[in-house]
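Given next, in structure tokens, is a single chain: the form predicted alone.
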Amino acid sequence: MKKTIKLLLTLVVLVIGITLFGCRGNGNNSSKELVVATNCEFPPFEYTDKNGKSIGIDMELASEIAKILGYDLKIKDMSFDAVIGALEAKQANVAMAGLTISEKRKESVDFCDPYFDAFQVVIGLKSSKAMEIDNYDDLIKELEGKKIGFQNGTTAQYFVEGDEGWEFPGINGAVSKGFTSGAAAIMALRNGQIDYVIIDKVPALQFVEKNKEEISVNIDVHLTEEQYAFAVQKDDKELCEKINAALKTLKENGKFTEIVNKYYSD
């Protein structure tokens, strides 16, 4: 008898420990969580407040769409190089960082909808050349041969450096330099280590806007046109149709305005 019954609460437990285990699935990405790589140094679109919590564009696009998917909500900060590579690695399920679509990241990742257009321009201290320059050659010669600054990893680099799975050239005899952030690449700038940083127009006004007895931002001249989009793991074409749809709700609700508005006005 002693010897059914320990066989009995042998199986209770087992199946527990199955019954458990299934519903907490991989561990990494459960069906029910939205784990977002992205990287907090990229105002307005993803930065910390005073009390360290995410906050920014995408951090509340990402808390609405995890409220319309009735999933649970898990933000990874890290550095913006790193966030790819965890989609790849599946330590998240979507990337939210300002992320520009282009052919090389496509063949890592898949992107959702578009959802904001961008546009790369050049900060300089106040007396700099490039920033009486109103047309696109001028600037690029004014370029050349100087020490240009950018947050790793980010289109800027890729322009000034040049690479072939973006189509850009590089600027001739530039210096490159890399930054873990566009607030570091404009403090190396602020402090004389370089002459310029190159960065998407809406983090850089808000930079300038900080700095602005000191620095000053090209406005009248794009250097490249672009479009961000969230990313997910390559062929997760289930979670990007809910966030596409998600997205979708949120701009005829009103809601994608409203926080847009409420971080950057045009």
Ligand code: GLN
The other form holds:
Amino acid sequence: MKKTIKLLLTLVVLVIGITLFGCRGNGNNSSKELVVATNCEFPPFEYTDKNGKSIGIDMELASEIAKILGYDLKIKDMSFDAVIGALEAKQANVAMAGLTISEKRKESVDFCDPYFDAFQVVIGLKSSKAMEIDNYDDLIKELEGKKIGFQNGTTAQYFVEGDEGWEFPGINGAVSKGFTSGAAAIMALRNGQIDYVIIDKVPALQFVEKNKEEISVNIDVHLTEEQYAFAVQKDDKELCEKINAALKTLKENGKFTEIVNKYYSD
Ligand code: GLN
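Starting from the form predicted alone above, please write out the structure of the form predicted together with the named molecule.
Starting with the chain above, the whole complex follows.
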């Protein structure tokens, strides 16, 4: 009897030991987590569905990349102009936010491989002059002195206000109006508070589609040529390489195109 108890106790100790060791073995949970900084106000790349779930092209890519890397996925939704700072403060290890590669941002974060081409375009009321213009110079002339809305911290803001780092001269006499989201800027346009909105083309098409009786987008003129990439903390080459490899896999196995096509068709 004594022997059996001893044997049982030994077994219990062994099992506890293995469990603890096992936990520690694959534990390192902090490094096994992909913490994504984003701003869910940018359809079709990131937005929230009726149940508050983060969806969109970037969000599905995030989930597929986490799966490939064997990481748990954590989405941190914040204002767009906080995304880069979240990486700098090490509160996230990757930004997936329709984020445009720029020399200025490269001072604060590292970019992984580009995955999407993007352009700034102008949204206006259907009746507005900018909607009929078919060349860059005339469109810029029309924008001069106008009240122009954009989402804070985006390429559009730098384009309107001018920025050396981005090499944008700015639009002469434009009155810039920053909003917390593209949707809020569109609302201000519909209410007559501003004349135009400048925003990335693919989100622009989706915002306009929702209000097509009132507003329109000039897709003939691209104000900029940009590329989106996921960004990591400065010098986190290891994660960047892993993300690039996962992206490559998703491109090769067709999943990337499948995700893009689910949310957007040319
Ligand atoms: N591509 C733009 C930028 O990087 C806008 C991104 C966004 O609003 N999510 O500034």
